Structures are given as structure tokens and as C-alpha cells.
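A single chain comes next, written as C-alpha cells; it is the form predicted on its own.
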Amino acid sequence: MDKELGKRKAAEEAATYVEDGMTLGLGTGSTAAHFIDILRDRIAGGWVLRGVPTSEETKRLAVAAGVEIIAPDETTVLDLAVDGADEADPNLNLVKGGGGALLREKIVAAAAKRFIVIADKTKRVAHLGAFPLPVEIDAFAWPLTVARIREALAIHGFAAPGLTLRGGPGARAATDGGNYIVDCALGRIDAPAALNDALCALPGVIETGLFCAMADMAIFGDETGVTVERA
């Protein structure tokens, strides 16, 4: 399958939900980059679109496309957020964070009136977990946090998870916010909401890449077209 063409078709379908004057939450990653590129033509045609980017790379792409970047305040209304996903299950629970922007992506998705996920069709899975779960953690005393993550995973049935630190001493931080990420190879996640709650309750854990019951719609593309699924 031509994954890039699938991403592009999904992004084109998502763009049909964009209206002139909207304020958009702009996701991070290769699929979101297709969506931002499509906005360029709308803006060139006279549309005014404002955006809240979820990473510095997304900000760069959005500025180049002509999106007006805003710093949101308490009165800001995000009409629509569009972002990719590393995995999406039949209930539209997601694993996100492969691009290292999971915290900002979750903030924006939760604040938006509508959240649309776009991906190529290989990201549609029966169960989450084949893609390693990103967990964003604070840099302070990070080995202690990793130990607590390992304990929590064991309680939830993951006896020997593979944990890999992204960022860390001697390397640049894994996120734009200066945090580290622990990628957890779990194999299969049967109760994503419960696992998210357990990990987020740990001191030192900032956020997980489990986006449960957040997406209003998912658009999956391949060479032949798109499939749209609604929550």
C-alpha cells in the first residue's frame, strides 16, 4: 500500500470539514503535514485560518502555509483539531506520540469542539499495543519514575514490558517542552482507559499516548479512497 497516498487522501477528506474563519488545532507528524499543506490552497484563495500548533515543526509548516498562529487564552475556541495517530482501534481509542508531541496534542484535542483523526489504513487495528506506547515523563529523577511505570504495568498484566527512554542525560529532550518519553512495548492493550488512568496517577508521569474516547471521527485512507468511522 502507498501509505503517503493514503495519508494524503485522509487529509483531503478532513479538509472538507474546514470552513473559512476557523481556528484549528494542528497536529504533529507526517499525516498532519499533508493536512497543513492542503490548507495552503484555501488560504491562497482568500480564506483566513488561525491555528494552534502542537509542535515547533508544525508551527513552521503552518506559518509557511499562511496560517495565522495564535497563543490561546481562556476565551479561545478551537473549532476543529486534526491530527494523525499511530494506532486506532474499533472504538476510536488511539495510541499517539510517535512524533514526541503527545502532551500538546492531547491538550489541543481535548479543547477542540471536534477532533478528527487522519491516518493511512494500516493504522486501523483490532487492538492497541503493537506500536510502543509513549509515556511522557519529567526529567527530574527519571529512573524513579521509570521504576514506578514498570510496577504499574506489572499490576496491569504486563510482566516483562520493554521500556526504552527517548531523550535522557547526554541527549536532547524528547519533547519541545523539555521532557523525556518512555516507549513501552506492551504487545496488546485490552483496557486502554484503565491503563491511561493508572499511569497518569504516577508522580513524574506527565501524560500518556493513550487517547481514549476523544476522537469524534477517524478517516483512514489508501490508494482507492477513504473510510470514515464516527464515535
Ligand code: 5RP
The other form holds:
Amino acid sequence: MDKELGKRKAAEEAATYVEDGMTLGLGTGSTAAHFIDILRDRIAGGWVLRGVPTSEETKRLAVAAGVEIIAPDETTVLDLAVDGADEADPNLNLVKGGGGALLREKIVAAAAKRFIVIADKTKRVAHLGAFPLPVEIDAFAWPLTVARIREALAIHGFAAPGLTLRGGPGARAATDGGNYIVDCALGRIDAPAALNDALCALPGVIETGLFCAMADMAIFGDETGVTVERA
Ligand code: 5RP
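Switching from the form predicted on its own: structure of the form predicted together with ribulose-5-phosphate (5RP)?
Every chain and every other molecule in the complex is listed next, the one we just looked at coming first.
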């Protein structure tokens, strides 16, 4: 499958939900980059679009496309957030964070009136978990937090998960916010919401890449077109 074409088609379909004057949540990654590229054409045609980017890279792309970058205040309304995913299951639960922007992506998706996920069709899976679950943690005493994650995973039935600090021990922070990411190879996640709650309850854990019951719609593309799934 031509994944780039699939991403492009999904992004084009998502762009049909964008209206002149909207304030957008802008996701991170190669699929989100296609979406921002399509916004460039709308803006060149006279539209005004504002956006909250979820990473420094997305900010750079959005500025180049002509999106007016805003710093949200408490009254900010995000009309629509559009973002990619690493995996999406039939209930539109997601694994995200392959690009390291999961915290900002979750903040923006949760604040948006509508959240649309875009991906090539290979990201649509029967069960989450083949893609290692990113867990964002504070850099302070990170090995202690990894130990707590390992315990919590054991309680949830993951006896010997492979946990990898992204970038390796002593590496620089993995996120724009200065945090570390632990990638958890779990194989199959049967209860994503419960696992998310358990991991987020641990001191030192900032967020997980499990986005449960957040997406309103997912658009999966391939060379032939798109499939749209609604929550
Ligand atoms: C970044 C993400 C991305 O949306 C996810 O990794 C998918 O990326 P791509 O569109 O490049 O496949 O969650 O943190």
C-alpha cells in the first residue's frame, strides 16, 4: 500500500470539515503534516485559520502554511482538532505518541469540540498494543517511575513487558516539554481505559499514549479512497 497516498487522502477528507474562521488543534506527525499542507491552500485562497500546534515541528509547519498561531486562554474554543495515530481499534480507542507529542496532543484533543483522527489504513487494528505504548514520565528519578510502571503492568496481566526509555539511558528529553518517554511493548491491550487510568495514577507518570473515547471520527485512507468510522 502507498501509505503516503493513504495519509494524503485521509487528510483531504478531514479538511472538508474545516471552515473559514475556525480555530484548530493541530496534531503532530507525517499525517498531520499533510493536513497542514492542505490548509495552506485554503489560506492562500483567502481563509483565516487560527491554530494551537501540539509540537514545535507542527508550529513551524503551521506558520509556514499561514496559520495564525494562538496561545490559548480559558475562553479559547477549539472548533476542531485533527491528528494522526499509531493505532486505532474498532471503538476508536487510540495509541498515540510515536512522535513524542502525546501530552500536548491529548490536551488539545480533549479541549476540542470535535476530534478527527486521520491515518493510512494500516493503522486500523482489531486490538491495540502491537505498537509499543508510549508513556510520558518526569525526568526526575525516572528509573523509580519505570519500576512503578512495571508493577502496574504486572497487575494488569503484562508479566514481562519490554520497557525502553526512548533515546536510551542518559539521553536528552524525548518531548518538547522536557519529559522522558518509556515505550512499553505489550503485545495486546484488552482494557485500554483501565490501563490508562492505572498508569496515570502513578507518581511520575504524566500521560499515556492511550486516547480512549476521545475521537469523534476516524478517517483511514489508501490509494483507492477513505473509510470513515464514527464513535
Ligand atoms: C505523535 C503522534 C502521531 O500522530 C503518530 O505517531 C502518527 O504519526 P504519523 O502520522 O507520522 O504516522 O501521536 O506524537
